[in-house]
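In the block that follows, a single chain appears as structure tokens, in the form predicted on its own.
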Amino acid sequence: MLIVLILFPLLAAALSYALPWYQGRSWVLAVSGAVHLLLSLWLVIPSPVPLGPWLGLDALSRLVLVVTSLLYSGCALYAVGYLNLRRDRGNRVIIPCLLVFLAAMTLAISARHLGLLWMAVEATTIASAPLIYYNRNRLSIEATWKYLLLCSVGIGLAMLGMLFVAYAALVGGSTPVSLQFDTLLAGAAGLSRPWLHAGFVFLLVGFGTKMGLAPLHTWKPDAYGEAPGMVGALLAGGLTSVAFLAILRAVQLMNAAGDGAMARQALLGMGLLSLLLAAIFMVRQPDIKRLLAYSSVEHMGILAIGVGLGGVATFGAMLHLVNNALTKGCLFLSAGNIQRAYASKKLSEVHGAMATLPLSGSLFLGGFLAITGSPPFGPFMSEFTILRGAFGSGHTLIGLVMLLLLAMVFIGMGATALGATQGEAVKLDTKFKDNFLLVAAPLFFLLLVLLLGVYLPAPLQTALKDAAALLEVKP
């Protein structure tokens, strides 16, 4: 069934191509990804997948193929609505990508072969390309090209982690020598200390450039900025939790080796950085869209300063993951719809909002609120768990700094959300108003973080426990 979950949207893709109806190939897209998210729902509820030598679920990528799986059936659906929209630009490309950009992911969180893993995350970068590119003008295919050689970039740097950690297991004795995570993890005691601690790096700064890390991130605002709503959605949502799926399985390695504390230290670092470069940028941000991109880099600094505090931290990175997909996907689909209304995502020519499209603003502005961290959202119980680690253990400093650097987002990312939702309504020259298909899905994951802000089901926490505690893992 794990075969099937990802052979079938590479069977949807093309349908999808050789489909001569336009609406259909829509229609395609969003019936592929509900059957995802129903497949992906029975793999992972009734009884775990065994794990294989090359593909398998444990809990981390259990968790994570439901929260992308989640995150893309709601974008499938809002994108027959938007594909409705743009006919001058068809979706005879977008959506085969689309589709091969799900399977391409799918792929990477069940692979449990390292060079598997690193083949499915460059396949993602090939899919996305030409969604990033779909309005086809000057700027997107800037950003195409930005995206294109820094991910490029960065996944060469993460193959070579991959070669110094099979060089590690020859030094060490292993025979024979194999990528095959498990039995890495098997044989960690035995790797070569200096040529693990090389292979985790460049791991990092690979894995780190396809999730954002700062100072990797210098693709995000571009990308984020010219591609539809929908694919910003999910390469913030999507892509970026597979990317911090990767980086976790180099985490498990060291922290079986015994240098867990080095892998730590690293996360804080690049963490805190993210944080603190996301802070800056978002004062005074004037394009709604890249203020999202500085979001999600700063929502990934969380991620890593969580497991890079450990203990309960882990259990909120967990918890903050599932809370940033689903909030980022009520974001970008909501500034999408804007964006489409105002024939612009500046903020000097997009205000009032809520007035002007009750929904969608209402929905960016509730989208703000919560990714800020606002209670009663689910983002403020998980920011609230990693601080509540960082205290507790100790690490006072790393704190207080969160604290701070959090608050500067709130106000600078404030600035342009409210400056961009609240006043009168304006007379808009398109006839852009919002309908169902346009507004479910990024509804759908606003009451979806709000219940998570107020109660977390008994099967999510058991989850989330489960995911955390391969984190915690000592040799």
Second form
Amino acid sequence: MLIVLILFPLLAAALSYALPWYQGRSWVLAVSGAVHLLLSLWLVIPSPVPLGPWLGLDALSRLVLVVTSLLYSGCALYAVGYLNLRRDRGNRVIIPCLLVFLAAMTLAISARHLGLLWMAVEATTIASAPLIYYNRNRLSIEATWKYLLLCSVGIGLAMLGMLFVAYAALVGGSTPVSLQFDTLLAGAAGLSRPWLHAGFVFLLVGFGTKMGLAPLHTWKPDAYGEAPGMVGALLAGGLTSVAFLAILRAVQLMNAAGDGAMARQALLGMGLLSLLLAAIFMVRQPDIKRLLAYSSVEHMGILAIGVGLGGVATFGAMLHLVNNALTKGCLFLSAGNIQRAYASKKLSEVHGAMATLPLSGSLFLGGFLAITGSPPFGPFMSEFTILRGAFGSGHTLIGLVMLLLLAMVFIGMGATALGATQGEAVKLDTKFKDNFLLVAAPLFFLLLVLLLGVYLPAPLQTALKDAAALLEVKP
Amino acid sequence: MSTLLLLIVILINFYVLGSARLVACIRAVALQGALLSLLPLVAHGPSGHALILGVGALLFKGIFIPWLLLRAIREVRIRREVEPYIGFVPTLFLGALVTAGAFVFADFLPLAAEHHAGLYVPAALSTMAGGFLLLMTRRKAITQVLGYLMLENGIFIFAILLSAAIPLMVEAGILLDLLVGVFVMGIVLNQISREFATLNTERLTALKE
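Okay, that's the form predicted on its own, but what's the structure of the form predicted in complex with the partner chain?
Okay, now the whole complex, with that chain kicking things off.
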């Protein structure tokens, strides 16, 4: 059944490439997104299916699958409205690429073999490069080139990390050597330590590049800044979660081998650095989409810190993964609307968005409040849980530094976000108007985030607990 | 036999690091890929797995990818790498240094007993380092792609030690990813030269803080 979930977007990609009807292609994307979401829910909600040798869903991948699929289906619906505005650019390339991207992400999420995981993550890089290049101008070429080269090299290093893990098994004396994840976990105690550690570092650096953890985040502002808003949403909410899942696999392996402390320290270090660098670059950021990119670096940092702290904070990180993906969806999609309306994403031209575009402007402001952790939105709850984990486990200093940096982010991001949304209405040169297709998805995401802030349904709570339990050290 | 092959591979690293002619560099990397495709057969004997892996690597690394790159530079009409960030002689010197370092370092690694004698690990390390040097010191986007390919070649050498751990299907997928990746890079190269009338990456600096 899982294989259908991976293959049908590929079929839809072929169909949309062949279809000679502009809106028809867009609707193929939207329908595929909805079908993917329904199928994922149908796969996830009943009792867990046993893991296969190649594919399977454990608690972690179930969580990431539902979040990614939810975000994707919203973005796919938005795409119908968005691509209708961009008839000059066409959709014959972007829609098949988006669908292949969905298939690659699903494969990466459900892979139970490290080699297959690697292959799928590299495929997401290749499929998303044309998405970033959609606008076909000098800036988007530059962004695409940096993304493609940096991520390919990064993923190359992850491959090396994977080989080191296999070598750890070889030196450790297990025969036959296998990169099947459950086999590796079962034999983790026998892995050769130096090679396992080297493997973990390379996996962290490799998939960390893809996830955008500082100091490997340099492609992120360029790529998110130049890509269309919905692509930014998919990268910031979906792809980063997938890359994070790949890193969590490495953490699981280190935990099973009894070296979880080292893995957690590495994550804590990179997480704090990401938070710090993002906070610095967000202050006086004149470009709203680059601002969102740095916000993504910040939240990747928070995820890493959450898992790095362990305990309650891991639960917080799992919840934050959901919140971050949905809030980023709302922010990037509404920022895309604002950019279409003002024909600019620079603060020098964008102001008074709330008065000019009541819906998109308010959604952007709401998304800003949510992502910076203002109550009653979901990210407040998850960040609060992570902070509680920090103070509760005696990491007072880390908790204080985190609080300080979050305050700095709030002020830095607030200056730009309020500057863009407040002020008097502007007369627009473009014919852009908010319509149902363009605001339904971001509104839905924002409402979900609001709901998650006030009420955490019991099934979701169980799912998050199960996911966090996989990352706990077993005695 | 494997020692001879790996020595030639290391010599090719030096040739690419020291050469300014792009066509020659692409051909050298192609030759390197083709030589590496013999390695699985040499290392593991003529089994079906080794044979398929060898043929796949020969097709992709030795023929398809170089052909894509040669076509890309024919279309954009560039022949030479000019003014690298670090000159050719210093890069060669650095290359020699990291190769020597790789040999020394490999001796200290806790390798499995059967891998201590061969040149696999030092050759893998020095080829990866050579790829990184190319990536960092050259201006032309196409040389950066070559650097990436050299890095992948280095990883491939290391992977041969472990080919039992990686099933054939995954290997095929990895090679295919590499091919499609370079294909997309080729398209982007083409667009760069159309927009900027050059393939120099220092023109790609409009996006910064």
